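This document opens with one chain alone, in C-alpha coordinates, the form predicted on its own.
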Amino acid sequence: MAATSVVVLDRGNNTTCTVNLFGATVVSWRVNNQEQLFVSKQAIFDGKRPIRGGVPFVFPQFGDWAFGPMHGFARIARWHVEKMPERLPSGDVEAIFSLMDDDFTRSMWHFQFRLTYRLILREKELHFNIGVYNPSKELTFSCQMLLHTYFKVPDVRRCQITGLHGCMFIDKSRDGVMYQDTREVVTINECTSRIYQNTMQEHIITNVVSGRKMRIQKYNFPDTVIWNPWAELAKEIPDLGDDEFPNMVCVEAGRIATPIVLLPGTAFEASQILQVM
(Lines of atoms letter the chains of each structure in order from A and count residues from 1; the text may use other names and numbers.)
(Lines give C-alpha, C1' and ligand atoms only; values in the text may rest on other atoms or scores of the structure.)
Protein backbone atom coordinates (compact mmCIF):
# COMPACT_ATOMS: atom_id res chain seq x y z
CA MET A 1 0.00 0.00 0.00
CA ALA A 2 1.11 3.57 -0.63
CA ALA A 3 2.94 5.31 2.19
CA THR A 4 0.12 7.87 2.29
CA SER A 5 -2.18 5.18 3.68
CA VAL A 6 -0.38 5.32 7.02
CA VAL A 7 -0.74 7.95 9.75
CA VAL A 8 1.93 8.19 12.46
CA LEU A 9 1.42 9.68 15.92
CA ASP A 10 4.85 10.64 17.26
CA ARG A 11 5.23 11.73 20.88
CA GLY A 12 9.04 11.96 20.76
CA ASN A 13 11.45 9.76 22.73
CA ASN A 14 10.87 6.95 20.18
CA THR A 15 7.24 6.61 21.28
CA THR A 16 4.98 6.26 18.26
CA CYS A 17 1.71 4.79 17.05
CA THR A 18 1.17 3.87 13.39
CA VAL A 19 -2.32 3.56 11.92
CA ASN A 20 -3.01 1.99 8.53
CA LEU A 21 -6.12 3.64 7.06
CA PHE A 22 -7.13 0.23 5.71
CA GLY A 23 -9.39 -0.74 8.60
CA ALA A 24 -7.94 2.09 10.73
CA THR A 25 -5.74 -0.76 11.95
CA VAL A 26 -3.17 0.23 14.57
CA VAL A 27 -0.18 -1.68 13.17
CA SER A 28 2.51 -0.46 15.56
CA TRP A 29 2.78 1.00 19.06
CA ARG A 30 6.31 1.65 20.22
CA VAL A 31 7.18 2.84 23.73
CA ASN A 32 10.81 4.00 23.98
CA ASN A 33 11.37 2.17 20.68
CA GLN A 34 9.98 -1.13 22.01
CA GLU A 35 7.20 -2.61 19.91
CA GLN A 36 4.20 -3.64 22.04
CA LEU A 37 1.95 -5.12 19.35
CA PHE A 38 2.32 -8.33 17.38
CA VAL A 39 2.05 -8.22 13.58
CA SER A 40 2.68 -11.44 11.68
CA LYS A 41 5.74 -11.53 9.43
CA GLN A 42 3.32 -12.98 6.86
CA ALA A 43 0.68 -10.26 7.26
CA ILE A 44 -0.76 -9.19 3.90
CA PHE A 45 -1.05 -5.49 3.12
CA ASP A 46 -2.99 -5.70 -0.15
CA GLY A 47 -5.89 -3.42 0.81
CA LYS A 48 -8.29 -6.36 0.49
CA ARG A 49 -7.63 -8.83 3.29
CA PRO A 50 -7.61 -7.86 6.97
CA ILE A 51 -4.20 -7.18 8.49
CA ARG A 52 -2.98 -10.07 10.68
CA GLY A 53 -2.00 -8.32 13.89
CA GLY A 54 -1.96 -4.95 15.59
CA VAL A 55 -5.45 -3.81 16.59
CA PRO A 56 -8.08 -4.74 13.98
CA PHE A 57 -11.45 -3.00 14.48
CA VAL A 58 -14.34 -5.50 14.60
CA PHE A 59 -17.76 -4.04 13.59
CA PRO A 60 -20.72 -4.59 13.15
CA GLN A 61 -20.35 -8.36 13.73
CA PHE A 62 -17.97 -10.51 15.75
CA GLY A 63 -17.06 -13.89 14.23
CA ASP A 64 -18.86 -15.51 11.31
CA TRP A 65 -21.42 -13.32 9.58
CA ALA A 66 -24.15 -14.44 7.20
CA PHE A 67 -24.18 -11.12 5.31
CA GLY A 68 -20.49 -10.36 4.88
CA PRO A 69 -16.92 -11.13 5.92
CA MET A 70 -15.94 -12.60 9.26
CA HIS A 71 -15.68 -9.91 11.96
CA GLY A 72 -17.57 -7.42 9.78
CA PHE A 73 -16.44 -4.77 7.32
CA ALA A 74 -14.78 -2.08 9.47
CA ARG A 75 -11.39 -3.83 9.42
CA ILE A 76 -11.41 -4.02 5.59
CA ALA A 77 -12.90 -0.60 4.83
CA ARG A 78 -10.85 2.50 4.08
CA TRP A 79 -11.28 5.00 6.92
CA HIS A 80 -11.03 8.78 6.70
CA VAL A 81 -8.70 10.99 8.70
CA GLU A 82 -10.95 13.33 10.64
CA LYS A 83 -8.03 15.03 12.39
CA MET A 84 -4.35 14.55 11.59
CA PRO A 85 -2.03 13.88 14.57
CA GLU A 86 -1.85 16.96 16.75
CA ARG A 87 0.10 17.63 19.92
CA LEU A 88 -2.09 18.48 22.92
CA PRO A 89 -1.02 20.93 25.66
CA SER A 90 -0.11 17.88 27.79
CA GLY A 91 2.46 16.81 25.18
CA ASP A 92 0.31 13.82 24.22
CA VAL A 93 -0.62 13.31 20.56
CA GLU A 94 -4.17 12.85 19.28
CA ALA A 95 -5.60 11.74 15.94
CA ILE A 96 -9.22 11.06 14.92
CA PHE A 97 -10.49 8.66 12.24
CA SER A 98 -14.00 8.04 10.96
CA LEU A 99 -16.06 5.61 8.91
CA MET A 100 -19.54 6.18 7.50
CA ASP A 101 -21.90 3.95 5.57
CA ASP A 102 -21.31 3.88 1.82
CA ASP A 103 -22.15 1.62 -1.11
CA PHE A 104 -19.62 -0.96 0.12
CA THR A 105 -21.06 -1.22 3.66
CA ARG A 106 -24.69 -1.00 2.49
CA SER A 107 -24.12 -3.94 0.15
CA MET A 108 -23.88 -6.06 3.34
CA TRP A 109 -25.65 -4.05 6.02
CA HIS A 110 -28.53 -1.72 5.11
CA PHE A 111 -28.01 0.82 7.87
CA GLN A 112 -26.70 4.33 8.14
CA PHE A 113 -24.00 4.72 10.78
CA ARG A 114 -21.04 6.87 11.72
CA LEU A 115 -18.01 5.56 13.63
CA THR A 116 -15.45 7.88 15.18
CA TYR A 117 -12.15 6.54 16.48
CA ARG A 118 -9.99 8.82 18.59
CA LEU A 119 -6.47 7.71 19.52
CA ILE A 120 -4.33 9.46 22.10
CA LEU A 121 -0.67 8.52 22.47
CA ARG A 122 0.72 9.21 25.93
CA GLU A 123 4.16 8.52 27.40
CA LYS A 124 3.42 4.90 28.29
CA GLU A 125 -0.24 4.64 27.29
CA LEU A 126 -2.40 4.36 24.20
CA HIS A 127 -6.03 5.47 24.53
CA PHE A 128 -8.77 4.26 22.17
CA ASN A 129 -12.05 6.19 22.28
CA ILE A 130 -14.86 4.94 20.05
CA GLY A 131 -18.24 6.42 19.21
CA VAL A 132 -20.92 4.87 17.00
CA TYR A 133 -23.88 7.02 15.97
CA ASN A 134 -27.16 6.11 14.25
CA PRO A 135 -28.13 9.09 12.05
CA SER A 136 -31.29 7.40 10.73
CA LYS A 137 -34.67 9.03 11.35
CA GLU A 138 -36.57 5.72 11.53
CA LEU A 139 -34.36 2.62 11.65
CA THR A 140 -32.94 1.03 14.81
CA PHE A 141 -29.88 -1.21 14.45
CA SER A 142 -28.01 -3.61 16.68
CA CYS A 143 -24.31 -4.40 16.37
CA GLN A 144 -21.30 -5.92 18.07
CA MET A 145 -17.95 -4.17 18.44
CA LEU A 146 -14.51 -5.26 19.56
CA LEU A 147 -10.85 -4.23 19.49
CA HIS A 148 -8.99 -7.38 18.39
CA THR A 149 -5.68 -6.44 20.05
CA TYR A 150 -2.65 -8.66 19.37
CA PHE A 151 -0.04 -8.20 22.11
CA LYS A 152 3.58 -9.09 21.44
CA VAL A 153 5.03 -11.47 24.04
CA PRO A 154 8.30 -13.44 24.32
CA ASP A 155 6.43 -16.68 25.21
CA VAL A 156 2.65 -16.87 25.63
CA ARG A 157 3.04 -19.89 27.95
CA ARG A 158 4.60 -17.59 30.56
CA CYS A 159 1.83 -14.96 30.47
CA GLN A 160 -0.81 -14.63 33.15
CA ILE A 161 -4.00 -12.63 32.59
CA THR A 162 -6.01 -11.17 35.48
CA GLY A 163 -9.59 -9.89 35.64
CA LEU A 164 -11.34 -13.10 34.50
CA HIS A 165 -11.77 -14.89 37.83
CA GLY A 166 -15.30 -16.25 38.25
CA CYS A 167 -16.42 -15.12 34.78
CA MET A 168 -18.55 -17.24 32.48
CA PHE A 169 -17.10 -17.86 29.04
CA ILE A 170 -18.15 -19.38 25.75
CA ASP A 171 -15.46 -21.81 24.63
CA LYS A 172 -15.37 -21.60 20.84
CA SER A 173 -12.70 -24.31 20.67
CA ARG A 174 -15.11 -26.72 22.43
CA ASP A 175 -18.30 -26.33 20.37
CA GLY A 176 -19.36 -23.09 22.05
CA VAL A 177 -20.06 -24.69 25.45
CA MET A 178 -20.38 -22.25 28.38
CA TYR A 179 -18.04 -22.66 31.37
CA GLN A 180 -17.02 -20.68 34.43
CA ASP A 181 -13.36 -19.84 34.95
CA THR A 182 -12.40 -20.29 38.61
CA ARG A 183 -8.70 -19.52 38.18
CA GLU A 184 -7.26 -16.41 39.84
CA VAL A 185 -5.18 -15.87 36.70
CA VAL A 186 -5.68 -17.28 33.23
CA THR A 187 -2.79 -18.98 31.46
CA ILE A 188 -2.60 -20.28 27.89
CA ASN A 189 -1.13 -23.67 27.07
CA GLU A 190 -3.32 -24.80 24.16
CA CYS A 191 -5.54 -23.52 21.35
CA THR A 192 -7.68 -20.90 23.11
CA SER A 193 -10.76 -19.10 21.78
CA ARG A 194 -12.94 -17.85 24.59
CA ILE A 195 -15.55 -15.12 24.93
CA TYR A 196 -15.55 -14.10 28.60
CA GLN A 197 -18.66 -12.23 29.72
CA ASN A 198 -19.02 -9.42 32.26
CA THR A 199 -15.31 -9.26 32.86
CA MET A 200 -13.61 -6.83 35.22
CA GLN A 201 -12.80 -3.38 33.89
CA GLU A 202 -9.08 -4.03 34.20
CA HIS A 203 -6.85 -6.84 32.98
CA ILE A 204 -3.13 -7.18 33.56
CA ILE A 205 -1.02 -9.38 31.29
CA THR A 206 2.31 -10.41 32.79
CA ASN A 207 5.54 -11.18 30.91
CA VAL A 208 4.91 -9.06 27.84
CA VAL A 209 7.81 -7.34 26.03
CA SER A 210 10.98 -7.20 28.18
CA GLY A 211 9.21 -9.09 30.98
CA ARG A 212 7.00 -6.09 31.78
CA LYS A 213 3.27 -5.96 32.51
CA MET A 214 0.52 -4.57 30.29
CA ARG A 215 -2.58 -3.05 31.84
CA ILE A 216 -5.84 -2.95 29.88
CA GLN A 217 -8.58 -0.69 31.20
CA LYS A 218 -11.93 -0.73 29.43
CA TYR A 219 -15.18 1.20 29.60
CA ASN A 220 -18.52 0.02 28.14
CA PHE A 221 -16.81 -3.12 26.82
CA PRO A 222 -18.24 -5.81 29.13
CA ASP A 223 -16.73 -8.78 27.29
CA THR A 224 -13.14 -9.95 26.78
CA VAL A 225 -12.05 -12.42 24.13
CA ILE A 226 -8.86 -14.42 24.70
CA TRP A 227 -7.40 -15.99 21.56
CA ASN A 228 -4.32 -17.92 20.53
CA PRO A 229 -4.49 -20.40 17.63
CA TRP A 230 -1.69 -22.67 18.93
CA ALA A 231 0.37 -24.90 16.62
CA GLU A 232 -2.36 -26.88 14.84
CA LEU A 233 -4.60 -23.96 13.89
CA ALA A 234 -1.64 -21.68 13.12
CA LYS A 235 -0.74 -24.05 10.27
CA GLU A 236 -4.17 -23.42 8.74
CA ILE A 237 -3.83 -19.61 8.84
CA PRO A 238 -2.01 -18.58 5.64
CA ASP A 239 -0.97 -15.11 6.87
CA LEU A 240 0.47 -16.39 10.17
CA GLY A 241 3.82 -18.17 10.38
CA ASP A 242 3.66 -21.71 11.80
CA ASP A 243 6.11 -20.76 14.55
CA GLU A 244 4.71 -17.33 15.47
CA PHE A 245 1.91 -18.32 17.87
CA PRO A 246 4.14 -18.31 21.02
CA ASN A 247 4.90 -14.61 20.40
CA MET A 248 1.33 -13.34 20.49
CA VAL A 249 -1.70 -13.21 22.72
CA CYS A 250 -5.00 -11.61 21.79
CA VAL A 251 -6.84 -9.97 24.69
CA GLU A 252 -9.79 -8.26 23.06
CA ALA A 253 -12.15 -5.79 24.74
CA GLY A 254 -15.58 -5.71 23.20
CA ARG A 255 -19.32 -5.90 23.34
CA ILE A 256 -20.39 -9.31 22.05
CA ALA A 257 -22.82 -11.18 24.33
CA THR A 258 -25.36 -8.36 24.53
CA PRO A 259 -25.24 -6.38 21.28
CA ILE A 260 -25.37 -2.59 21.18
CA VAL A 261 -28.88 -1.40 20.20
CA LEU A 262 -29.02 2.10 18.73
CA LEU A 263 -32.35 3.84 18.29
CA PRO A 264 -32.59 6.55 15.61
CA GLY A 265 -30.45 9.57 16.51
CA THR A 266 -28.64 7.87 19.41
CA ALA A 267 -24.98 7.05 20.05
CA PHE A 268 -22.84 4.57 21.97
CA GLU A 269 -19.37 5.21 23.35
CA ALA A 270 -16.70 2.82 24.58
CA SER A 271 -12.98 2.99 25.23
CA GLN A 272 -9.85 1.12 26.23
CA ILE A 273 -6.52 2.26 27.63
CA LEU A 274 -3.37 0.20 27.19
CA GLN A 275 -0.58 0.99 29.63
CA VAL A 276 2.95 -0.39 29.81
CA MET A 277 3.70 -0.83 33.51
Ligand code: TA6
Given for the second form:
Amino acid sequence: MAATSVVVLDRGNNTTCTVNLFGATVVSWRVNNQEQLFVSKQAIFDGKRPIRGGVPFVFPQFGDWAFGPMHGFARIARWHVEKMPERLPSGDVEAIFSLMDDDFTRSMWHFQFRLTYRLILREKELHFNIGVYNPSKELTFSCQMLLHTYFKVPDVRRCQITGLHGCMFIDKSRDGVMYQDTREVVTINECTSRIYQNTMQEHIITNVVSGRKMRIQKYNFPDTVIWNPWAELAKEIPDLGDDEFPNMVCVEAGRIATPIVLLPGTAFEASQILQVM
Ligand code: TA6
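Pass me the form predicted in complex with the named molecule as well; I've looked at the form predicted on its own already.
The complete assembly is shown below, putting the previous chain first.
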Protein backbone atom coordinates (compact mmCIF):
# COMPACT_ATOMS: atom_id res chain seq x y z
CA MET A 1 0.00 0.00 0.00
CA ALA A 2 1.40 3.41 -0.95
CA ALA A 3 2.22 5.87 1.83
CA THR A 4 -0.34 8.29 0.52
CA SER A 5 -3.37 5.97 0.21
CA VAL A 6 -6.46 7.91 1.10
CA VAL A 7 -10.15 7.18 1.47
CA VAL A 8 -12.63 9.98 0.81
CA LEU A 9 -16.08 10.25 2.32
CA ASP A 10 -18.13 12.53 0.07
CA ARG A 11 -21.53 13.73 1.24
CA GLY A 12 -22.13 16.10 -1.70
CA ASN A 13 -22.28 19.90 -1.49
CA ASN A 14 -18.49 20.01 -1.22
CA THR A 15 -18.68 18.31 2.16
CA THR A 16 -15.94 15.68 2.40
CA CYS A 17 -13.68 13.91 4.83
CA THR A 18 -10.33 12.48 3.74
CA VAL A 19 -8.60 9.74 5.69
CA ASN A 20 -4.98 8.80 5.10
CA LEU A 21 -4.61 5.09 5.85
CA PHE A 22 -1.23 5.89 7.35
CA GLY A 23 -2.39 6.21 10.94
CA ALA A 24 -6.03 6.43 9.80
CA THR A 25 -5.27 10.11 10.07
CA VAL A 26 -8.22 12.31 9.12
CA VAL A 27 -6.32 14.85 7.01
CA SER A 28 -9.21 16.95 5.78
CA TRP A 29 -12.77 17.76 6.74
CA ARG A 30 -14.48 20.22 4.44
CA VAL A 31 -17.95 21.56 5.13
CA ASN A 32 -19.39 23.37 2.10
CA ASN A 33 -15.87 23.57 0.75
CA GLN A 34 -14.53 25.16 3.93
CA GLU A 35 -11.63 23.24 5.47
CA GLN A 36 -12.04 22.79 9.23
CA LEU A 37 -8.78 21.03 10.09
CA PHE A 38 -5.26 22.38 10.18
CA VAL A 39 -2.54 20.47 8.32
CA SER A 40 0.88 22.07 8.21
CA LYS A 41 2.27 23.17 4.86
CA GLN A 42 5.45 21.40 6.02
CA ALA A 43 3.67 18.13 6.85
CA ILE A 44 5.61 15.10 5.66
CA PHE A 45 3.75 12.25 3.98
CA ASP A 46 6.53 9.70 3.87
CA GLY A 47 4.65 6.88 5.55
CA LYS A 48 7.14 6.95 8.41
CA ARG A 49 6.61 10.06 10.46
CA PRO A 50 3.24 11.03 11.93
CA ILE A 51 1.30 13.56 9.88
CA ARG A 52 1.50 17.08 11.33
CA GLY A 53 -2.13 18.01 11.50
CA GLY A 54 -5.62 16.68 10.95
CA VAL A 55 -6.60 14.08 13.53
CA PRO A 56 -3.71 11.77 14.47
CA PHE A 57 -4.87 8.74 16.48
CA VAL A 58 -2.93 8.40 19.74
CA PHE A 59 -2.78 4.80 21.06
CA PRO A 60 -1.72 2.90 23.20
CA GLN A 61 0.36 5.63 24.87
CA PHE A 62 0.04 9.38 25.16
CA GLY A 63 3.36 11.31 25.23
CA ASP A 64 6.82 9.81 25.62
CA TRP A 65 6.92 6.03 25.62
CA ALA A 66 9.72 3.80 26.86
CA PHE A 67 8.77 0.99 24.44
CA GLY A 68 8.03 2.85 21.24
CA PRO A 69 7.47 6.20 19.57
CA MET A 70 5.93 9.28 21.18
CA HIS A 71 2.12 9.01 21.28
CA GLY A 72 2.24 5.28 20.43
CA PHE A 73 2.11 3.39 17.16
CA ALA A 74 -1.46 3.82 15.91
CA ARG A 75 -0.70 7.12 14.16
CA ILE A 76 2.20 5.55 12.22
CA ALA A 77 0.67 2.16 11.49
CA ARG A 78 -1.08 1.06 8.29
CA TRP A 79 -4.78 0.73 9.02
CA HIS A 80 -7.19 -1.46 7.07
CA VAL A 81 -10.39 -0.38 5.42
CA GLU A 82 -13.10 -2.44 7.04
CA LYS A 83 -15.88 -0.76 5.08
CA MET A 84 -15.44 1.60 2.14
CA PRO A 85 -17.49 4.83 2.31
CA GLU A 86 -21.15 4.03 1.98
CA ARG A 87 -24.18 6.27 1.94
CA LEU A 88 -26.64 5.61 4.77
CA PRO A 89 -30.41 6.01 4.34
CA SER A 90 -30.08 9.39 6.10
CA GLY A 91 -27.78 10.63 3.32
CA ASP A 92 -24.79 10.60 5.67
CA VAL A 93 -21.66 8.72 4.65
CA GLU A 94 -19.97 6.07 6.78
CA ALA A 95 -16.58 4.36 6.57
CA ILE A 96 -14.91 1.94 8.98
CA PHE A 97 -11.21 1.38 9.58
CA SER A 98 -9.42 -1.14 11.76
CA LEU A 99 -6.06 -1.91 13.25
CA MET A 100 -4.98 -5.20 14.81
CA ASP A 101 -1.79 -6.31 16.45
CA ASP A 102 0.87 -7.51 14.03
CA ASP A 103 4.65 -7.99 14.07
CA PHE A 104 5.15 -4.21 14.00
CA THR A 105 2.91 -3.47 17.01
CA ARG A 106 4.06 -6.56 18.95
CA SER A 107 7.69 -5.44 18.58
CA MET A 108 6.75 -2.59 20.98
CA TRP A 109 3.70 -3.87 22.83
CA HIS A 110 3.19 -7.60 23.05
CA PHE A 111 -0.59 -7.49 23.47
CA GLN A 112 -3.29 -8.63 21.09
CA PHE A 113 -5.83 -5.91 20.35
CA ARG A 114 -8.37 -4.84 17.79
CA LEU A 115 -9.22 -1.18 17.15
CA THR A 116 -12.30 -0.23 15.15
CA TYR A 117 -12.65 3.34 13.93
CA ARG A 118 -15.99 4.32 12.45
CA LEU A 119 -16.41 7.73 10.86
CA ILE A 120 -19.73 9.22 9.85
CA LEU A 121 -19.85 12.39 7.80
CA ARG A 122 -23.02 14.40 8.25
CA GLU A 123 -24.04 17.76 6.81
CA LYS A 124 -22.17 19.81 9.38
CA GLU A 125 -20.82 17.09 11.64
CA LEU A 126 -18.11 14.50 11.75
CA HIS A 127 -18.64 11.54 14.11
CA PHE A 128 -15.77 9.43 15.38
CA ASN A 129 -16.73 6.12 17.04
CA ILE A 130 -13.93 4.05 18.46
CA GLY A 131 -13.87 0.57 19.88
CA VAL A 132 -10.87 -1.26 21.32
CA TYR A 133 -11.15 -4.97 22.07
CA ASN A 134 -8.85 -7.32 23.92
CA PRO A 135 -9.16 -10.73 22.20
CA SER A 136 -6.64 -12.42 24.50
CA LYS A 137 -7.73 -15.35 26.65
CA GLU A 138 -5.17 -14.61 29.39
CA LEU A 139 -3.69 -11.13 29.26
CA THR A 140 -5.09 -7.87 30.54
CA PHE A 141 -3.70 -4.65 29.07
CA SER A 142 -3.95 -1.00 29.92
CA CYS A 143 -3.72 1.79 27.38
CA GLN A 144 -4.38 5.46 26.74
CA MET A 145 -6.24 6.82 23.75
CA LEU A 146 -6.74 10.29 22.30
CA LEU A 147 -7.84 12.06 19.14
CA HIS A 148 -5.14 14.70 18.61
CA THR A 149 -7.41 17.05 16.64
CA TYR A 150 -5.80 20.12 15.02
CA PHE A 151 -8.48 22.74 14.32
CA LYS A 152 -7.85 25.37 11.70
CA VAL A 153 -8.32 28.91 13.04
CA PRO A 154 -7.58 32.37 11.62
CA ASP A 155 -5.87 33.45 14.86
CA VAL A 156 -5.58 31.26 17.95
CA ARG A 157 -5.34 34.36 20.17
CA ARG A 158 -8.99 35.12 19.36
CA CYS A 159 -10.33 31.68 20.24
CA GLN A 160 -12.14 30.94 23.47
CA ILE A 161 -12.63 27.37 24.65
CA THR A 162 -15.43 26.39 27.01
CA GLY A 163 -15.87 23.26 29.11
CA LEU A 164 -12.67 23.53 31.15
CA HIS A 165 -13.89 25.73 34.00
CA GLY A 166 -12.78 24.46 37.40
CA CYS A 167 -10.87 21.49 35.92
CA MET A 168 -7.52 20.31 37.22
CA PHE A 169 -4.78 20.13 34.61
CA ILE A 170 -1.24 18.85 34.32
CA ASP A 171 0.87 21.58 32.77
CA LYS A 172 3.35 19.80 30.46
CA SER A 173 5.03 23.13 29.66
CA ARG A 174 5.70 23.73 33.40
CA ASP A 175 7.35 20.47 34.51
CA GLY A 176 4.05 18.62 34.79
CA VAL A 177 2.80 20.64 37.76
CA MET A 178 -0.93 20.29 38.53
CA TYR A 179 -3.13 23.41 38.58
CA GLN A 180 -6.80 24.24 38.55
CA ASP A 181 -8.23 26.43 35.82
CA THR A 182 -10.68 28.91 37.30
CA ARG A 183 -11.39 30.71 34.03
CA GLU A 184 -14.89 30.54 32.59
CA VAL A 185 -13.32 30.22 29.11
CA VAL A 186 -9.75 29.35 28.21
CA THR A 187 -7.74 31.56 25.88
CA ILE A 188 -4.27 30.85 24.50
CA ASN A 189 -1.57 33.49 24.42
CA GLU A 190 1.59 31.44 24.95
CA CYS A 191 3.04 27.96 24.55
CA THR A 192 0.30 25.72 25.98
CA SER A 193 0.40 21.98 26.62
CA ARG A 194 -2.13 20.95 29.21
CA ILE A 195 -3.87 17.74 30.12
CA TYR A 196 -7.21 18.79 31.61
CA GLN A 197 -8.96 16.10 33.63
CA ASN A 198 -12.65 15.31 33.99
CA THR A 199 -13.64 18.00 31.53
CA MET A 200 -17.18 18.71 30.47
CA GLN A 201 -18.78 16.53 27.83
CA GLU A 202 -18.98 19.50 25.50
CA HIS A 203 -16.44 22.13 24.42
CA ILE A 204 -17.12 25.08 22.19
CA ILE A 205 -14.28 26.83 20.38
CA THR A 206 -15.11 30.33 19.15
CA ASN A 207 -13.65 32.03 16.09
CA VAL A 208 -12.73 29.01 14.06
CA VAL A 209 -12.84 29.33 10.25
CA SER A 210 -15.24 32.01 8.93
CA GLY A 211 -15.66 33.29 12.50
CA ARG A 212 -17.91 30.32 13.32
CA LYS A 213 -18.02 28.15 16.41
CA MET A 214 -17.01 24.51 16.64
CA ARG A 215 -18.78 22.19 19.06
CA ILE A 216 -16.98 19.12 20.37
CA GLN A 217 -19.06 16.50 22.13
CA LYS A 218 -17.28 13.55 23.64
CA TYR A 219 -18.37 10.32 25.30
CA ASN A 220 -16.16 8.14 27.50
CA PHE A 221 -13.30 10.55 26.89
CA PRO A 222 -12.92 12.25 30.29
CA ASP A 223 -9.78 14.26 29.48
CA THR A 224 -9.02 17.11 27.10
CA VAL A 225 -5.54 18.14 26.00
CA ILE A 226 -5.00 21.70 24.81
CA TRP A 227 -1.88 22.33 22.74
CA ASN A 228 -0.28 25.14 20.83
CA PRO A 229 3.52 25.24 20.56
CA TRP A 230 3.74 29.02 20.07
CA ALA A 231 6.60 30.77 18.27
CA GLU A 232 9.71 29.42 19.97
CA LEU A 233 8.78 25.74 20.04
CA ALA A 234 7.31 25.95 16.54
CA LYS A 235 10.81 26.75 15.26
CA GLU A 236 12.04 23.46 16.72
CA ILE A 237 9.35 21.37 15.02
CA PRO A 238 10.70 20.56 11.54
CA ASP A 239 7.34 19.70 9.98
CA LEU A 240 5.63 22.89 11.19
CA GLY A 241 6.25 26.28 9.57
CA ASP A 242 7.62 28.98 11.91
CA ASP A 243 4.64 31.22 11.20
CA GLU A 244 1.87 28.59 11.26
CA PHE A 245 1.19 28.33 15.01
CA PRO A 246 -1.46 31.13 15.07
CA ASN A 247 -3.54 29.10 12.59
CA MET A 248 -3.96 25.98 14.70
CA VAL A 249 -5.36 24.91 18.02
CA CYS A 250 -5.31 21.34 19.26
CA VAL A 251 -8.28 20.41 21.43
CA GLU A 252 -7.85 16.70 22.00
CA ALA A 253 -10.45 14.41 23.54
CA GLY A 254 -9.03 11.33 25.19
CA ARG A 255 -8.57 8.99 28.09
CA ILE A 256 -5.19 9.80 29.61
CA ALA A 257 -5.22 10.34 33.39
CA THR A 258 -6.83 7.00 34.24
CA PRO A 259 -5.77 4.49 31.60
CA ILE A 260 -8.27 2.08 30.05
CA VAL A 261 -7.86 -1.39 31.56
CA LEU A 262 -9.14 -4.23 29.38
CA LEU A 263 -9.52 -7.69 30.83
CA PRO A 264 -9.38 -10.63 28.39
CA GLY A 265 -12.38 -10.61 26.08
CA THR A 266 -13.57 -7.11 27.00
CA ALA A 267 -13.96 -3.91 24.98
CA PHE A 268 -14.00 -0.15 25.48
CA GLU A 269 -15.91 2.34 23.37
CA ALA A 270 -15.64 6.11 23.10
CA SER A 271 -16.68 8.75 20.63
CA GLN A 272 -16.40 12.34 19.56
CA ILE A 273 -18.71 14.50 17.47
CA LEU A 274 -17.43 17.67 15.83
CA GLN A 275 -20.07 20.11 14.69
CA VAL A 276 -19.74 23.38 12.80
CA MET A 277 -22.23 25.77 14.37
O1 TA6 B 1 -0.95 16.56 22.77
C2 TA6 B 1 -0.05 17.54 23.13
C3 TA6 B 1 1.36 17.05 22.91
O4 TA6 B 1 1.63 15.95 23.73
C5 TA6 B 1 2.32 18.21 23.16
O6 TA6 B 1 3.01 18.14 24.36
C7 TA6 B 1 3.20 18.19 21.93
O8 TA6 B 1 4.39 17.58 22.11
C9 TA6 B 1 2.29 17.58 20.93
O10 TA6 B 1 1.52 16.63 21.57
C11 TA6 B 1 2.84 17.13 19.60
O12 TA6 B 1 3.50 15.93 19.64
P13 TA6 B 1 4.16 15.37 18.33
O14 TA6 B 1 4.78 14.06 18.71
O15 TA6 B 1 3.06 15.19 17.32
O16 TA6 B 1 5.16 16.39 17.87
